[in-house]
Amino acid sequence: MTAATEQSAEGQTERILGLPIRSMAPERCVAELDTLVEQAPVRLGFVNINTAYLIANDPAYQDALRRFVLLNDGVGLDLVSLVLHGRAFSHNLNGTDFVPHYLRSTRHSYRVFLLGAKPGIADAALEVLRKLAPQHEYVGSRHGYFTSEENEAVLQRIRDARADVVIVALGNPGQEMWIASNTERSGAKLAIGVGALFDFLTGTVSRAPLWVRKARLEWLYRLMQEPKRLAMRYCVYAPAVLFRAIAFGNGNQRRSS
């Protein structure tokens, strides 16, 4: 085990591009988040190969994520971890699966607000979540097309709804930067960046069949669906992230020697 790797009964942490990425059984992750939200506002993010590429090329984004609980997402990050630390992550905690699981499994009863996606999508996703996890109160939704001048009105709407949880689907890096700047101001206990979750929940974007997901091949399914948009992510970003992560690690070793 390298110095950058930590392992315990609570899970696994791998440091990639200077950020600690957590992996653990979903049930353990639910319990840990439940405890954390009782202590202070929590910002939750998921790092996949696209996120890692942005981290490698945007110091402000990397710095903002230092205040997040970061979970691993996808086979691309597994490859980076395998090369850097000699092993892949123990579990795949992608937001599309984990966030609904968390809402179904948490011991808390939350007031939930959805923010993001195209007009109408967040409204429809809210109704899907209401059926999936009916123990919570779903107190509002708002699409993600708003200007910086409108942000204060968005925050006031969240505060007026007395939301405990804000689920944010503004894409990377926008959703994490919004969470970093606005979680405390929103009054929420937990803010989660979820990418395309609302689109998946509503069927606006189709997911791979279950057997494909279990085989860890959802990336290939999505690449076949959107080759122009995703080819860069899987064919260019992955090796670029690996190169930058190795260079980052070597630079740190030289500075500490």
Ligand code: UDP
Given for the second form:
Amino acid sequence: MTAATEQSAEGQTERILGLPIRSMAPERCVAELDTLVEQAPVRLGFVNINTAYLIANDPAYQDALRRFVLLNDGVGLDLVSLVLHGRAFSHNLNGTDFVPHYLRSTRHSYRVFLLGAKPGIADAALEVLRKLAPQHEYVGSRHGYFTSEENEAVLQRIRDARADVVIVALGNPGQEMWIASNTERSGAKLAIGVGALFDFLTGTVSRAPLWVRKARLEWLYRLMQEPKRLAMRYCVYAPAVLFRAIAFGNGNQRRSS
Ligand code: UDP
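Target state, the form predicted together with the named molecule; input state, the form predicted on its own:
Next comes the full complex, and the chain you just saw is listed first.
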């Protein structure tokens, strides 16, 4: 096991590009988050190969993520971990599966606000979540296309709704940058960056069949849906991240020795 690797009953942590990426059984993760939100506002993010590529190329994004709880998402990050630390992640904790699971399983009863996606989608996703996890109050939603001048009004809406949880779907890195700057001012205890979750919940974008997801081939399914955009991610980003992560790891070791 490398110095950057920790594994215990509480889960596994692998350091990638200077950030601790956590992996654990979903039930364990629910329990951990439930405890953390009682102590201080929690910013939750999911790191996949696209996020890792952005982190490798944007020091401000990397810095913003230092205050997040980061979970591993997808087979691309497994590959990076395998090459860097000799071990893949124990679980795949992508936001699309984990966030609905968290809302269904948490012992807390929250006031939930959805921020992001195209007009109409967050409203529709809110109704889907209301049925899926009825123990919470769904207190508002707002689409994700707004200017920095409009941000104060967005925050005021979240505060007026007295939201405990803000689920943010603004894409990467926008959603994490928004969470980093605004969580405290929003008054929320928990802010989660979820990518295309609202599109998936509403069927605006279709997910791979369950057997494909279980075979961990969802990336291939998505590649077939959006070949141009995603070919770039998988074919160029994954090797680039590996290269940068290895260089970053070596740099760290040199600095600490
Ligand atoms: N999105 C948004 N505002 C933006 C950019 C994106 O609300 O300024 C939404 C978009 O409509 C989608 C989600 O963020 O619902 C994820 O977008 P995308 O698939 O582009 O993100 P990525 O897969 O690149 O993280």
